[in-house]
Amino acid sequence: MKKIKVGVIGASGFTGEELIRLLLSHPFVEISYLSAIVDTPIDISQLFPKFKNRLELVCKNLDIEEATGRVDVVFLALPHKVSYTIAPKFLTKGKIVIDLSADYRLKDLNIYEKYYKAKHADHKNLKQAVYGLPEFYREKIKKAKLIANPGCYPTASILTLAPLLKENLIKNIIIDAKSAITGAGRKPLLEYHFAHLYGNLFAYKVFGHQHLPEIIQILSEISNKEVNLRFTPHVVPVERGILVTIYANLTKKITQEQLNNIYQKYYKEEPFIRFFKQKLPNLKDVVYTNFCDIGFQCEGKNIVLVCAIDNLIKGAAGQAIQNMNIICGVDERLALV
């Protein structure tokens, strides 16, 4: 097969560094292009030295026209109110554009304005970029130019609820995240400073997290209903990985082989869901890989659901990277296991 040349924008951060990783091992990649915002061009090994002797790339600062000449597919690994300014000059070169942003996923403007505090500059793209979730818009993935990454809070919290929501058996749902402080990027701010983490633990955005909308809205279109939910996030003093513990109510009283059965039928052919019949899912399970674990509990009409995976695998990189092998037509599982 030919090489589908690659190209990471933001290469710096936690989630570019974590591309390349992944895409050094994938037989049909070749890593063809590195950006970042950096004082002059610098090898990729010297701003991460891991990558001494796998990959001799320098990584510049952004170039379009050199860019769009070197790649297939480009990974926009950047912060959000800056993707929508770069993804139409992918796009207009008939490159497939995988972005890790939230500029390409909430479908209202006004919602969009509300919470990322900018008018979205995009809007004639917006409406053809696809979420890639691949459990539930696999085949919307396969035909798409431009892919809406999931966030990671929402990965983990849609991949829990859609098949009890779908199925209309459950409500007053209340989801508590916890998230590693690599979710927060590499911003040089006083409340990540190891000082001010270490030993601590803290919620923030109570009612203002910016996945929220999100979670709403992918729930909502996969069953068909309006759905609501409360949803507060957590930093934990950890370097990588989500958990997220959802609590809410059965509509009607339901054993639990039979939700184990609602689980088998939605995800028994997914190669990255690990569904747990006795155990609840805990990081370090997860970290380092691509899957997502679920597992539950339930007495009576209650019911607690637990979710764990990396936030920079599958809830940023390693969901690119899989949305990338489902478009180009290769097993989705290279490079991620």
The other form holds:
Protein chains: 4
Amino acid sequence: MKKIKVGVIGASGFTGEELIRLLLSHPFVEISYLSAIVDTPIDISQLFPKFKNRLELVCKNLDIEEATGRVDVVFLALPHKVSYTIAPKFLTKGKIVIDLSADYRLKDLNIYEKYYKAKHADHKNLKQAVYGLPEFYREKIKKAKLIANPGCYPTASILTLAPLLKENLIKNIIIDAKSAITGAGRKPLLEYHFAHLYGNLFAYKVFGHQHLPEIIQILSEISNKEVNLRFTPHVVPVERGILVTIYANLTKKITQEQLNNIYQKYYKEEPFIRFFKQKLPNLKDVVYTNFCDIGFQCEGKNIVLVCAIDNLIKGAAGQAIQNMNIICGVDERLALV
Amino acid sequence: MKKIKVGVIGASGFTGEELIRLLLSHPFVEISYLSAIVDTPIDISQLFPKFKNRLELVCKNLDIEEATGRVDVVFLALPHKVSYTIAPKFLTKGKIVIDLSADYRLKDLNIYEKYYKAKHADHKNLKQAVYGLPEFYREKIKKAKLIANPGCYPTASILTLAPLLKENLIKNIIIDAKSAITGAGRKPLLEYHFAHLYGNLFAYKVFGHQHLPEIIQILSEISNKEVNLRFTPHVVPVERGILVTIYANLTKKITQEQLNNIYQKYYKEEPFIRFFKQKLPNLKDVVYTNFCDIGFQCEGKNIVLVCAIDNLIKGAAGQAIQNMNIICGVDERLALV
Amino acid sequence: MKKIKVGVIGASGFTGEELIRLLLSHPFVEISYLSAIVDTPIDISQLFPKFKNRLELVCKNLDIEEATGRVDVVFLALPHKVSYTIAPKFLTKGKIVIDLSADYRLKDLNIYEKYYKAKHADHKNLKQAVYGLPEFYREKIKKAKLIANPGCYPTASILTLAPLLKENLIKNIIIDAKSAITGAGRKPLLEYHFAHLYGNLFAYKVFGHQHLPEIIQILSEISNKEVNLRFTPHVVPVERGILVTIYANLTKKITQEQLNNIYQKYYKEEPFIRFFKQKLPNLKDVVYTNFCDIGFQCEGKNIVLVCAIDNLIKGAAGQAIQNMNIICGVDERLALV
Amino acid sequence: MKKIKVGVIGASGFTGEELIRLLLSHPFVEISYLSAIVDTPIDISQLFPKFKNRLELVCKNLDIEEATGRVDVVFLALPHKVSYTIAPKFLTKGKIVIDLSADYRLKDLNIYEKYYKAKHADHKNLKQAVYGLPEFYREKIKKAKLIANPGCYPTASILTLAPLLKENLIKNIIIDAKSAITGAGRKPLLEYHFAHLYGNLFAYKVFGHQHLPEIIQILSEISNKEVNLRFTPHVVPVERGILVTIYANLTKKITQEQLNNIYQKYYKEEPFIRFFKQKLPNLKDVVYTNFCDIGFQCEGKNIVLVCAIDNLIKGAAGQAIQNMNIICGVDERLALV
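Moving from the form predicted on its own, what structure would you give for the form predicted in complex with another copy of the chain?
Time for the whole complex; same chain goes first.
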């Protein structure tokens, strides 16, 4: 098979680095272009010694002309408000764009502006962007030119809740999410200093995290009704992974077996969803994988659901590659198991 | 002042070790007796090299005769079902007993039996035991002979919720608790292996943790009504500390300022409660201290409260010493700041 | 290509688990037999939920008859003193045995007895066992029936020192090694408790570690002279990896460039050795890989060399698979990049 | 007793923060002045919530006039090259200055310039500065006006080596040091990001660390001969502590008992040195204490010594307070046990 030529824009961040790491084991991919904000062009193996003897490629400041000439598919591992200025330039050249920022996820411009403090500058492409959650949008993804790759918290939250919401089985939803610090991006801030996070634990952005409207929009769309919920993220002192604990009330009497069957119905064929009948997931079982592990327990009308993913893989780079695989018509699991 | 002679029964566990560490800086305490299950009597500084040059005392298997002769106050840092066989022997000799196990916390024998899988063997003393939460039981503690020292999760949960429950301000309470692994005690189990917990995170005992009935009993007693709530504990990969995130609904409209005032009303004079008006607590600010940090945020009828304590100090050994100080009539803060 | 049928004996330990994880991505391998000491046969995905949806196989107590019937190659991820009772049973059936224990590494029976406190019970196979360090024994490995897979410390130490020793360039060697706790194996001991290791750091077995004679034997063999050195291992609170810092004196004047050339000479074609000309390796760049990163610095006659490997991969399971690949005549890198 | 009024200049760094934490438990100290580089004056409990309800004091940019009026003793927790511009201003006002930077440690101006890349600007005070290692300079410290508080690596290295060097018992010394990241100071650098250090381990400044000349100068002075040694520091992923492993050769035959006696001779009366006869120190036994734990093992002419300290306490803030206690004539252990 002819290799897919792939570029990573924003190669110096955590997700850019993880994209490269995963793509290196993809049998049909050639990494052909890398860019990041750098003082001077630099070998990627100089920037990340882990890639020594694995990838010979220079990482430089983005040159759109050169980049569009070199790639079939481009991953934008960029901050929001930057992606929407870059994506159109690749799209007009007919390239596939998989955007890992938040820029093409929210369809409501006012909500985007409220949570991201900026006016969206690419309304046209926003409309055609497909939300890259294969478990619910696979058919659309197959034909997409622009993927809005889901956020890490939304991936875990939506995959856990969507089946029960579609079936009208739950209400009064509260998501207590715990994330590794890599979710915040690679920034030289004092609050990310090893000594500040080691042994630490805290909640942040309690009612105002930008992933809240994303979760609500997608769950409402999937379940075809207005969804309401509370969401509180926390930082835990680990390098990778998100664990979400979700509290809700069942809307009617239902057995554990019936609930199992509902998850089976939605996810039986899904290569990256693992549903646990008898136990709750551990974060450690999913790190360094593209798996999304889900489990739950009930007591009366109360249900507690737990979901674990690797925030950098199923929550970012891995899911982005899964989307690329779907678009390119190759085995969805390539580079991911 | 004449020194208080203090014994620690169960000196080899995490709370026993922490009791010794803290008591060593108490100006009016002489540690006069140590016991643990040991093969042969052993210097405490042999068992814990951290106590070398700090404490010269042999730790041996419990000899009640000797122990009662040596102490004024005894801390039982024992597993439940053991404490209730030991406590009476010290009480009959007129010694003050501060029990850090769960044995004297639950007043309902059926609930004790359900959660601890044993019939309680000391009904008499159970009745007179005082729950050692100074912020709500200080007057009773002053006169107590037997203290049921609170559990770690209950300490954080009750101190955060009691003011709002007493004032009838909240309902629909969900406690999502995150604890260091030391809360589980020092046991040589594979699941506590460093490699199993490093980078890991998980929920456990979702509807059945033994601290749930303790939280309910005490909150019901304090607020003088039947309290109902959900409680899910998690293990996070840190050595010390508990962070609880509590979700609830306000029962009426109330301003942030009014809520602040309520906390001030209850805790203004409390030496170990720190209430944050504008921010949420970080776990790291309380480890190695006896402080309980509390903060909250509201949006509409929804309130999120966060509380942080050191599980081994305010959640165990520190609070036990605070109780001893109260009983002995010395400054409550001794050895604790 | 017909699949190689592979068994893992000792599937419940860290190296057994890692063998399975890596072998699952090997295109020409079928994992066909798993055993461990278990109370009752158990699905491997029950034992390790990380393998759910990845491997359907029961792990049971070793049944030699069944095992030999099911495998072409068997990995023994067993404690020393056990391997030498098991290996012969597979060898007599014509199976390839890759032993990850220490049992077939030391050729001198007295030294084995001194360091492992047991009389070796399989002299015959010991003689024909090939030390599985591909960089120096590749030709012998190709024809081997029994591989003594190197220890983790020896792998890092030998790969760093062998080129300079063969060239007679160094003397007065001191190895200060720092290892993740997984090097000690999965045992439910108090000293491996998360709370004991978190934030801790210590040296152990200062003059008597069992890897010392292994390092000496192999380096002496490779460099064809009697090698002498000091070796002190430490435990650091990480999950994976070994970093060795080696101190030595140069035996003659030599430039940095000449030293670089020597490493190039030995390792230019090696797929898993990465030699750094200008910098020293970081542990983090090799974890989850089969790479061995080496760098050095000189000042006058003093040289400091640093080497990093993942103790569970290049130091155990990865190297074992590398050996299997060589024996089976497939690309040495399969399942390893 | 009248309280000693104490100022901390550089209150926002790790050592400044630790000085405050420790001084808060000093019975004879009043913290009376705090400064740091801040945008605007800020409550110290706002900067460090851990000090809420413990210290009411504003931290502001240094105002020498105000500072000298408010303190008896000042701790300079400043970067090198800053201290030597500040110290003289306090000294001329007759204040005691305890400088935790490197500025007054090295007596040779050329060496200072070589390692700190600056010309020293306060030759006069440099001459009278006393090296604040109480175990060897206590008498001079008693009369000092300006203390050069030792570096963290030098404290551990010198305390371990000095007795054997004074007795002419060792040569060929190599120090392999492992430090927590807090030794590098609180700076918002990418290399200190939690995700970069978590699970990582590396050597740095192999032949050129600025603590090397400090160790050599002081050991030469104490042992009255020219000392030569090699020193390689490493960063380990912990928050606190330094463990040094020292390799050397004995210059003559000597028994373990005789070596023990030598350490006894030097350190028997020292309140913060703990010498272990039969075992090697663990880092964990000294963190959060001012202790320096030392142990060793011998084999033939080879000796391996291990020393552990808390880098922020005995390696910085604790030792500084120990020096203050000595100068002020109070119990040396106050605020430190």
